[in-house]
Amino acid sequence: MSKFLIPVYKKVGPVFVKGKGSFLWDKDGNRYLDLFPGWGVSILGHCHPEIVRVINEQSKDLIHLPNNLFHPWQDALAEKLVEKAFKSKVFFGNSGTEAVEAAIKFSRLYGRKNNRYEIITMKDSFHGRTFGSLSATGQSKYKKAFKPVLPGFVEAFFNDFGDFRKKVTKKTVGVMLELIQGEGGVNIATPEYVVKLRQFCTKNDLLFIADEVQTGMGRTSKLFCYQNYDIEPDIMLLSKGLGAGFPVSAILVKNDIADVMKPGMHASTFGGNPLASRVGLEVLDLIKRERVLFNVKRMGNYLIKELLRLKEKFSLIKDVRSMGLMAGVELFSEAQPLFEEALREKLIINCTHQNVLRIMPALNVKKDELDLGLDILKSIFEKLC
């Protein structure tokens, strides 16, 4: 533990100094298989050569520019995102929590005409660590030390349209939904639930805000997770995979809603700078050029099949949930010991919601890499069971 860092992270394992694809190396030269690269950020693996090339090229020309001046890459990235998503306008920031904060401000502005400001979020949701996004998060463990949190958020049960309907009042302006709750345990929204929410929001002039910070950019085999449900959100939030390791976020807001935000009402010093925008464009191009979405579908199907085999074999596994390359293995016991044992066996995964192992490999992961990780998991279950 460093005596110079504020200890907000529980750091584990060795000191890593190098990454390539789905592997990391520590300072002693030991190799680790990383099936949770950068908390789901490094969707193209560590140090993809084309991302490295673009960073090097752009950093020689122009790294940063204030947002009151033009550069070509920001508008190009916004146009590409709109082209692949829905008719909208884009605001760029640096992180997922910033995108959430912007969505809250858009919601407040949109609801001002009839004094609506409450956003319904879901129990077990996670929307970020800054104060607005923390207040929106549906997990008390993250909020209790900072109470009182901001008013204006009401929690409903996930996948329960009836409970959502009960929580709607004259003050409700919208709903913010993770289509897959990552930090909440890899809980997947049902198609029936999502369609009912979308229809209700349309009928009652409520904003449907899709938090795709974790599910966006190909994680579920569609570029955006909402495309699995045959609906469109009014607002979509992106980050993590958008920069494939470089910090960038985006909020896409449908045109008629975007116009409520006027000059001077919102800003981000670093958001959408030349370097971040150029990287985001390259990520989108690589997803297409390297047929990443096809790989996600193929490897995702393989991963869930093999995880279900583990479930049949080991009674410690309660459930397996997955969409694309976003998988959760729910246990009948605490998951932390298995996470720690995996790290000792040189496999990096994640433990969330106390009893869920989360696996989110790079979207270009290879079958032999998944097999290596599955073999390590199998040996760990054999040892602990």
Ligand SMILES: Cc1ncc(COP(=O)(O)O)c(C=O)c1O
The other form holds:
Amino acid sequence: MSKFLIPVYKKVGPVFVKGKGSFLWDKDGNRYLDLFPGWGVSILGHCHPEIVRVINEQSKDLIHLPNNLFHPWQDALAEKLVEKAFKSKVFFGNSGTEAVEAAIKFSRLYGRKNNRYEIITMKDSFHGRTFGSLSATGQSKYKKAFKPVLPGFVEAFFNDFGDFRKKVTKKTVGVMLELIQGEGGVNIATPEYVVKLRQFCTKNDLLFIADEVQTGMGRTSKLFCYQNYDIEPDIMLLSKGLGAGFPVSAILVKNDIADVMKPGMHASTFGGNPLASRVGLEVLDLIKRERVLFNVKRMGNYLIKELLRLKEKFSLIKDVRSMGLMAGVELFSEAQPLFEEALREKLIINCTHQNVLRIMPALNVKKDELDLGLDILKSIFEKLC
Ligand SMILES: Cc1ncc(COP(=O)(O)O)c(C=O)c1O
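Since we've got the form predicted on its own here, give me the form predicted in complex with this ligand too.
What follows is the whole complex; the chain from before opens it.
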């Protein structure tokens, strides 16, 4: 426990000093397999040499520039994202929550013409820790100490179109959801539900906001998770993998909606700086050059197959769910002891929603790395069952 840090994080394990690909090393030289690198951020593994190169090169030329001056890389990254997603305009920030806050502001502006401001969000969702995104989050454990939270958010049950319908009023301006709830326990939206939501939003002039902070940038084997559902959102939020370890976030807003934001209404000092934008461009390029989406598909199929085998074998496992390389193993018991045992065995995974182990490896993870992690997990289940 540090004397100098505000203790908001439950820190565990040793002191790490080095990372490479899917491995981390502590200060005593012990090697750990990291199947949850950077909480979903380090999608190309730790310290990918091309990311290191770009950071080195760009930091010699220009690191930061205020947003009232031009540099070439911000526009280039916006263009690349739009080309790969849908016709839209982009605003850059630094973290997931900043993208969520921007989405709330866009929604308020869009609804102003007919006094609509309520956003329907989902039970068990997670959208961040600043006040708007916290208020939007559908888990009271994050909010209760800070009540009253902001008004304007209405909770509906995930994957329940009937409940969503009931929550829509004259004040509703849109719906915001994660297509796969990450912190909420790896809950995957069904195609029927997503298509119905999309159709309803289109028919009733409601904004469909996809929070792809965790699911975006190839995690599900498509560059953006919504592409698995054959729909387009009106607004999409990206962060985590967009900088593969470097802080950056983006909000993509369909053109007609983007126009509601006028000069001076929103800003971010660091958002879209030269260094962050160059890294974002390189990440997109590497995903293509290194055929990362193909690897996600292959390794994702392998991972779920092996997790299902574990489920067959160990009665402690209630369910396994995954899309691409975003997997959840739901247990009949608390998951924290398994997470801690894994760490002792030098495997890093995550425990969320009390009883779910979450595995989100680097998107370029190799089969032998997954095998190593699966062997460790198997031995832990053997010990505990
Ligand atoms: C879906 C989703 N939205 C928003 C956030 C908030 O992102 P950040 O912690 O970068 O503010 C997270 C973080 O885990 C997330 O998973």
